[in-house]
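Presented below, as structure tokens, is a lone chain in the form predicted on its own.
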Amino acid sequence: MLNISACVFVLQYFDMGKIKKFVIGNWKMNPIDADSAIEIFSGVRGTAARAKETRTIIAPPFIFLNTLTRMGNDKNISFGAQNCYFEEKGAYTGEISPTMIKGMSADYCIIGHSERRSLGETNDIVNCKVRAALRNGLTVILCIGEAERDAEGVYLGFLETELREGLASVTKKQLPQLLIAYEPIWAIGKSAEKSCAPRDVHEMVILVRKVLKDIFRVNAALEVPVVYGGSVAAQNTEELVREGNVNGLLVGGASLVVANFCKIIEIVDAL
């Protein structure tokens, strides 16, 4: 079983200015039509442009990315996908391919969500979103998250072998296109205060690079950024940010409230 305490020493390897700063807006199913999508993002496009450290992405319903790509994409905003499958074309009725995506103009796929896995997702099928959407050119945001902690630490297994599996056959070159979005199960759809305590945020994030590094073994792996996800606002992103170590967040709910999700961006560009 990994040993937090041991994994510290890979962080005299790693320097976190090398890494630009995330902010990811996950919309999920929201909102309900293209004229709040086109709102939503206008009321957010102005800040996120004028970030000088800090890279907002968008990922909006599929239905919408088209709309939203066809606004332009200004300095330091993309655009990414929920979801993908994992043929790039074929009798796959519903799917959506990491080929189509790309079509749009969107550059990020996020893959392995708590909410897609519920539904069924394994690593071996997450695995094979993640390499697709590598090949076909696409930044991978690859989601993991333990459903509950255990004081025995076997989630630090279960996390280990998400990240192990979901990236198996993945190569070395491919690393530029990796991030990695902690985001633990039971801290989703909280309030603020019940997120992830920045020192525990802290220690996956020091698991993650750990496990990257014996995974691929180039210090290179310890430059994929590392982002946080689960109940994130504004009025915990700064301490979430600065003491849990991350390259940024993965914000869910906020991201659609204009006021907040600017908020969130300009502190993380602050920081």
Second form
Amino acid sequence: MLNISACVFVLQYFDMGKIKKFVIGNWKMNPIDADSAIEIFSGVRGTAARAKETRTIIAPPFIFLNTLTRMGNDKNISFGAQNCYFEEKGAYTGEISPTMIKGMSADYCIIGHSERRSLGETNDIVNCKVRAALRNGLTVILCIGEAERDAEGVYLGFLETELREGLASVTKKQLPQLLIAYEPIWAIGKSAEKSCAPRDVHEMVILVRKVLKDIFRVNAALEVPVVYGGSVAAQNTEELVREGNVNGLLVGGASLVVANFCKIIEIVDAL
Ligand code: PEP
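And the form predicted together with phosphoenolpyruvate, for comparison with the form predicted on its own?
Below is the whole assembly, all chains and molecules, this chain first.
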């Protein structure tokens, strides 16, 4: 099993200066209609465009993606899908391919979100999706996260497996197209009691970087941005980013409330 504290010393001294900051809004299956989607995006775009050090990525439901990307490509703002299929086209009822997502001018794709894994998405399926998305020029936001923590640290092995299996056959050349989102399942959504403690987030960032370095064996693996997600709000943004040492945040519920999401973007950008 990985010894996290032993990794801290080595990894702290790599230059993370090239990494940009990210704020990703995962709208999930919200809002209910296109007018509301336009309203939320219109409320956020000015703040996001002004946040020069931060890339804001909006991941709405597929059905609103085209409408929003057509509103214009502001600087510092990108769009992402919340999922994709691993084939380009064909008899796959209800699925959307990476090529179609690219065709809608979206550049990112969230893959392996726990809410999809809970519907039966395995690490193998996640891996097929990751490879298909990368092949088609999308940047992948690969979500990993444990359902619970145990005193023996079994969850660390679980996270390592999610990374190794999710990234199987991904090449070193594709590393610039990769972001990792650490999202502990117990910290996600309305039923969560709290977000992960910033200190624990930092440990997981170190774990992710260590595993990526082991898999890819190049320093570029240490430049893969790692973001945190799970009960992010304006109130905990600063400590999560500063003490958690993440390259940004994946925001669920709070990304639908314009004032909250704008505040989160501003705080991240100012750090
Ligand atoms: C998420 O679903 O990715 C998420 C982080 O949700 P929330 O911010 O609502 O906990």
